[in-house]
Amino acid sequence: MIKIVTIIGARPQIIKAAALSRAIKNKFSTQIKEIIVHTGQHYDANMSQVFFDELNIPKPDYNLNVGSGSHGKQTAAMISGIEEILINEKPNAIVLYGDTNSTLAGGVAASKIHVPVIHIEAGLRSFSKAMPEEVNRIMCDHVSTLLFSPTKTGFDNLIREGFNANAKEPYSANNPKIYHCGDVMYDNSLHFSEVAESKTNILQTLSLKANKFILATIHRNNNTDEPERLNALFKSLNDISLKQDLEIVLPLHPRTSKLMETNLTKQNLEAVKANKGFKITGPVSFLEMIALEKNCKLVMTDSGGVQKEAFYFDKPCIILRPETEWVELVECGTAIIADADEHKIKAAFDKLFTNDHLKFPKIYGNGFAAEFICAEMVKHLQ
């Protein structure tokens, strides 16, 4: 039998870990033993607890507990509290998700003492190293011994970057292995979709009709945190919802929630609370948020997770950040980048709102990616 340890700390990885350990549990749990760590980067309960109680994913093994701060301090703390729990434990491997300060926290801890590092969503890309994330997850691939990528684009930025498609066995970080393997979120995405039906009733809380609102979802550090971003983003989903009629469904992240009092004009702030079709909420579930998809009109994020999801139950994105790691969507035509930018933003609603000849391809994978992904480790980490 083989040990992993799973680090997981925002609330993504908490939902992303779900799937693996679902089919640890269902078909390999004689082969594989699952601790998992969680670094407490999100440890607000509605950002965090409820999620391992509606997901029925395993208690963590441990916490770290190492709350918000600068990129720095949060960053070393959850360097030193992984670092000695891999040296007690003794893993096989240490799997990380995506591209938080956690994920960069457990690359480093564990490559240092050189325990193989399985990353999951490798080879995402937005060619912007402004953004944190972009330069956790390059650096994250570049210590991995076995990367899965959900994407055929994915699996390319690897190769470009110098990672050889034709590895052959013994892996190691100087030698790694590269997969495209389909999405862990499309997993769980078909897996919890018929639960959230029965098990949620978000629509008649907020007296919602399918298909006739839209959801929004704003909380990247550049759009809350610059007033004139900010702004544009409110007034762009204010006057649409006015001027279509349409009721708009916003599940406000805290730091949004506080910063919106703060960082938007008296003006902006005073309409969007006039408007009585600008419904905004706290954070949902993820069951709560998959019935908020499902039967939703058109999805409007700055998260790269919602983007995927809205592509997953057929319905048009607009993306409110200057790129995305999803190229695949926009090529699809399903997802238009508009930025914070009114006019784009606007001419995007437009363009996919009425729009009902968009074609939803297959392109992450069978639903069966957390299994291929156990499969390999036991395979090659013996």
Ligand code: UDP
Second form
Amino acid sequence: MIKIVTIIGARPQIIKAAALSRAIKNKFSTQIKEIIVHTGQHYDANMSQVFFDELNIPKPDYNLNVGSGSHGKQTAAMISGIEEILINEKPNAIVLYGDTNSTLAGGVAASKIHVPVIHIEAGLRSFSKAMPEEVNRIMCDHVSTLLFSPTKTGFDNLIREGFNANAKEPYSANNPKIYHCGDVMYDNSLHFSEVAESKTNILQTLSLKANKFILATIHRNNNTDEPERLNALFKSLNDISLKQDLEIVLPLHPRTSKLMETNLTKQNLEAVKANKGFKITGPVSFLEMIALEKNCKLVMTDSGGVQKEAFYFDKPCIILRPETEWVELVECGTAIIADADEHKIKAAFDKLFTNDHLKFPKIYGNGFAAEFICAEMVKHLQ
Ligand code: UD1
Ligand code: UDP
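Moving from the form predicted on its own to the form predicted in complex with ligand UDP:
The next block holds the full complex; its first chain is the one shown before.
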């Protein structure tokens, strides 16, 4: 039996962790004992608890209750809390997801006291160190022992950074093993897709008709914090909604709800509030999100996870960022990078909205990435 400590903290990590916890419960319960640590990075019920309730994730064994704060303060509090838990629990490894401050904190805490790091979603790069996430993921990858990349691009990025595709056991932080294994979020999308509509009523609540609305999310720090970008994004959404007579569903991250009030111009804010086509809500649950993704006509987002889920449900996507780590989406022609640029967003909309010939090949694994990861952990961490 191996013991792993899983670190979660931000919304997408809680969702990703559901896939591994499910695989452990169904197939590896006699081989893997999982201790779950919630850093408390996200804490509102609709950013955290809702996912535990809905996705059957075991209750965290520890909650550090770190909450919001500057990068330094937040990450430091997490490092200190995680270190103490690792010293007490003495696990075979720590499991980290993605690229948030919770990921970085886990990597620093574990590597300094020689607890092997397993990084799920390794190798992704935006090639912009202006993004806090890029710094987090590079630092985490370079202290990891087993690195699971969801894409071939991610795997190749790791090789370019000096990782050896032919490393031989025993693996360690000095001799890491890299994998291309598919996306645990694809596992989740497949698993929860069938029940999303029957277990939720978001489509009825918002009076939405299938294929007649746009689903949009905005939360990336540069988009919310830079007034020029936030204004361009809301103006683009408003113009498209009015011109095309389209409803836009916008489940807002708390960061965006707070900052739209201060960072939008008075004129823009009033125009958005006056447009009955906008359905602005708080964060929705994962099953509600899947129901929206499956039934919308097009997705506009700056989220990493939502970009891919659009693809999993055969929907075109306008990426509201200057770049993406999920370059396959753009290569397939189903997603277009439009940044926070009104002209690019309009051009992307015109190109994708009426295009019925898009193809969505299965390039993110076979829906069993989490089981593969569990099997490799059991093999290499004994
Ligand atoms: C974090 C991740 C980002 C990820 C996102 C997922 C980092 C550096 N960023 O960004 O990569 O895409 O999570 O959603 O780790 N807030 C609340 N309630 C909450 C959580 C946050 O009100 O439950 C507000 C607070 O004002 C907080 C702000 O949102 O200051 C930002 O939260 P934070 O966790 O620092 O970053 P995210 O923008 O959520
Ligand atoms: N998500 C959700 N409710 C929402 C918005 C997003 O459940 O209101 C889910 C979404 O389906 C995806 C994940 O959260 O699985 C993406 O997280 P987010 O956009 O916060 O972060 P990112 O993926 O950009 O790091």
